[in-house]
Each structure stands twice: as structure tokens, then as C-alpha cells.
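The form predicted on its own is given below as one chain in C-alpha cells.
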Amino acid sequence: MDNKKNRAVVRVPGTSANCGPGFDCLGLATTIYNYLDLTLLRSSKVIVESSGEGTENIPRGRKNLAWQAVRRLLQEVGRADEFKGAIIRTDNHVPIARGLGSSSTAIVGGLTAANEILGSPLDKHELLKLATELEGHPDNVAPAIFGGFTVSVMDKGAVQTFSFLPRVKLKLVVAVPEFELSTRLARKVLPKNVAMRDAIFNISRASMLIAALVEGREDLLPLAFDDALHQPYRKKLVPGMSEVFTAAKEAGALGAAISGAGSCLIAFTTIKSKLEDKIAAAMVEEFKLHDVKSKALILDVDKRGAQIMRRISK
């Protein structure tokens, strides 16, 4: 079979998990994208070519995360003996190891492209199951698949996700420090047990955050982004974190949080306020005062999740 008939290109949004109080359960898709061009092969060759962010750190062979996702889908649908290899080309714009879901884009990109080539045997919820299995938790892969904001629940190993578009029209201001921060290290600093008051603090904020976004209650959002479960312990890993949050809020942000496990920090404002440039400058300047070089990304909420960009028909 002609390789060109087994090719698909997918665009996958970067994501931001937790959104402050929603540790390991809330996430949102953003308008920064990675692109994956997949060709399935009957031979056992696995060729990986990449450009853009983090190119030097991306595995080129069978250890490549996108290939592992492709292979897992082929196994799931009983086609692994038919397609033993692949050509994978990526164009990456999502910074690696910064808390913007770079690993999720590889997983979701591989799954989505392979599923498309095979005639879409799995729906999005079945893709989410496989993506969560590969990633270990759903907070990044869910918004990468569905777009918008997502609320995910694990129940006896199964994942359920609710996705929605907020009625508050948000702008996302992301300060991207030069340094990387591994999720493993960011999890290592977390306590094994938390106080009841901290649990209640987060439950109330996470509930308020979702209610305010769904109902369009912008006035309630300044109460909703704070966290007591993970950010107080992770701030020692991101120099100046608390001060950057304060600078963002003083510049007009509704709230600020660590993006995923970091090192990026994300601030939330509205489109109508037109304060995103001011907030971005304040965050970058505050990082600079703590000897951290950074850049700012001004993003919107992605509404669609992973999308096929080109399909070559059989």
C-alpha cells in the first residue's frame, strides 16, 4: 500500500493543568500548538524528525512518546501486526518541561493521527482512556483532546471528563522562564497528607472557579484561583513565584497560578479589559528581579482540541 494513503496531520493544543485549586482534575486548552505528521508503515522502521521547541531532547526511535501512543492505539484496535513502524514529523511550538502539556501533545497527536488513518475506530472518550493510561493522569490530555476547560474524575481506573467553554471571555498570560522543571521533581516536594482546612480551601475554590466560568460571573473569579494543596510547596522550585503572582494581580489579573507542574506561571484576565500586555510586562519584570529570564505568551482558550489538518484519502 502506498505510504501516502496512510498519512494524517494533526494539530494539538498545549494545555495548562490545575488552574490553581483543581489539582490533577482541572485543565484548559490554549492557542499554542504542536503539529504531528504521521505516516504508518508496514515495515518496522520508526523514523522521527522534529523542528521547533526542544528538538534536541526528543527521542528519535521507538522510545519516542508519539510512537508509543501510535503503537498503543494499533494494539487496541488489533492492527499492530499490520503496521509495525512509522514516519513521524513534528513541528513543536509548546515549550518542553514548562507545564504547558508538551508530553500530552505528543500522546494525543499520535493517538489522533493513527485513529484517523485507520478510519476512526475509537471515539474521543476511548482516545482519552488510552491517553490517560499513557500520561498517568487526565488533566492535560483531556483538554488536548476536547478543547476548552475540562473537569476529569478517575473512578476505579476509568476516566470521566466534562468539557465546557467558559462564558467569561478569558485571555491567558503565560510567563515562560528559561529553566525547565520536571513533573517528577514538582511532585516530589508535595506532602503525603494535607490538613482538613487546606482540603476545604481547595474544594471551595475549585467549585467557585467552575461555577463562575460556567455562569459568566467574572466578579467571583478573584476568589477562585488560589490553592493550598500544591503551590505553597512548589514555590521554592520557581524563584519569585509569589511575587510574580502579586505583580500580575496588581497589573489587573483576575488571578494567577502555576501552569501544570511549572515552571510556567499563568495569569488570567478578560478580553474586554485589554490588560494582557500590562500583565505580561509585569510578570516578566518581576521574574527579572529574581534573576530569572523569561518571556511572555498571550494566548486564548482553544475551543476545539486536537484537529486533523490534512487527510489523504485511501
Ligand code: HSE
Contents of the next structure:
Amino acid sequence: MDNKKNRAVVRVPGTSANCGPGFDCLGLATTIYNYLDLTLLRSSKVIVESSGEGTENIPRGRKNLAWQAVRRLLQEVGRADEFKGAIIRTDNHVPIARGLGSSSTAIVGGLTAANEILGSPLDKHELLKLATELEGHPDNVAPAIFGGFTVSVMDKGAVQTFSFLPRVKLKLVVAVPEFELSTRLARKVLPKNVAMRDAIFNISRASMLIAALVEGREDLLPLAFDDALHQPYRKKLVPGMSEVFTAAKEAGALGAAISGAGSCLIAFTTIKSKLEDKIAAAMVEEFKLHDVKSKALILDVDKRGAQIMRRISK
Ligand code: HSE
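Pass me the form predicted together with this ligand as well; I've looked at the form predicted on its own already.
Now the complete complex, all chains and molecules, led by this one.
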């Protein structure tokens, strides 16, 4: 019989990768969450039920991404013969295919819940290794696991992550366009090689961004969110991108960037500035001038990463 012991509920934050200059290496966790309720089964049934964002497009059965993560963990710890199926219930709030890490929430949710049920055989760094393998890059899965800001380095397939809570208290303003953008398409438009001056542009800003956040130097942040490695090429996929960045900055934002591979745009301000509503309105209004309908989310930085919950909640 399957019983309560084979069940765990986890809450996973949506994430924003790149943060401007940190292509494929920087990420941050936000206070919008997906919930995953996992029951491991000894039989080989896989049942997936979901509510909320993207419900109609979430694969049921064995193609489900959270199930693939559960299975990968079971294999890793040598329990795949014992548990061959699962019931997975999700309640999703993170918009799908918009650059807020919805696929990472499924991967991290599946891994974390299965790990909890099995008595936590893997630590967070081991979960990160599996999550990176499943996602292909670490910049969304790392903050989904650790919370806060993360810097990740890949070396011959291995991932190392530094996570920290910024000393500048940030408020995040995300303009969420109605249209989806696939990461695959957004990566296809990128060049294979980049100019040395663009590499220097990004290295200097990414370094400045982390130093400013760690030291609480808000005065250095206006230099730190710009990018020359991916956004110029992705601009054509997000109508009005540069103008929305300008509108956000004119409304007082410290900086703005594409969230992950898009289509969301994210602007950064501080909690104490209280400018978030003004920035949100300016971004949505500017998108409208480019015939893009959007809604704004005003979020904080999530401090905890994936958390085990007592029950699924909205
Ligand atoms: N760093 C990745 C990209 C994030 O920008 O393509 C995608 O989730």
C-alpha cells in the first residue's frame, strides 16, 4: 500500500536568469511560486493533475518534466525498481515560457519532493547537479534550489554555485507579455562567437553587479545590469524591448533586463524607493505602444529556495 510516508509537498520559486550581464551564470529567486505534491507509487502508473498557469499544455504521464526529475533521482539513489510510478499534483503560478523558470520549478520540485520522501539521501549540491543535467544550464535551477542570488560556474560538466542574499534590498518589477517565447528559439538567434569588446563589457558589469550586491553599494548598480552578449540579438523577439528598458529607467529603475530567455522583462529598484508601481505602469504602457499586451508582477527576492510544505496551498 502507498501511504502518507510516500508523499511530500514542495514549494519552488520562479527564477530570473542572466540578470542582464550574467548570461547562463547569474540567477535570482523570486516570490512567485509553483507547488508540487508528490506521492511515489510502487505500481507503474504516472498520474499528473495540475491547476493554474499553463494547465492545458503540461504533459501528463511519463513525458511530464517533474516525473522525469523524480525518476532521475530514483535512479541516482538506486530506488527506481522500488518506486515505478507517481501521482503528481501541481498548482502553478509562474507564467509558462516567459523566462521565469517554470521548467526549473518542475525539475527542482520533482527532485526535492522525491529526495524528501526517501529521507534526504542527497544534499542541495547533489540535487543541483541532477537539476543542471536535466535543464542543460544552471542559472535557473540554482536559485530555485538555494534562493537569493546565485553565481554558477560549469567546469567539464560539473557545476559549482555561490548563493547569497544581496545587501541592497531589491524590489523586482516584471512585465509579463501575453506571448510566449521558447528558450530554444531565443538561443538560436545568438551568435557562436562574440567580439572581445562585448565580452569585456559583460565581464565588467557582471563583476560590478555581484560586488555591488554583496557590499550593499546601490550607487554602483546603474552601471551593472546592461548586456552586450545576448539581449541585442534577442531584441527582435521582444517588440519594444529597448524602449521598455528606457521607460523603466526613466521611471526610476536602477536597471532592466530580459528575464532569462524572455519574453518577460525585469526591472530592478529598491524597496525603499517605493517606485515599483510607477515603473510597472511605465513598462506596461511602453509595451502597449509596441502592440504588446502585458501585465506587471511586483516581486521580492525569495530568500529560501525550494521548501518542503505541510500541504499544497495557493
Ligand atoms: N541563460 C538562459 C538563456 C536562460 O538566456 O538562454 C534560459 O532559461
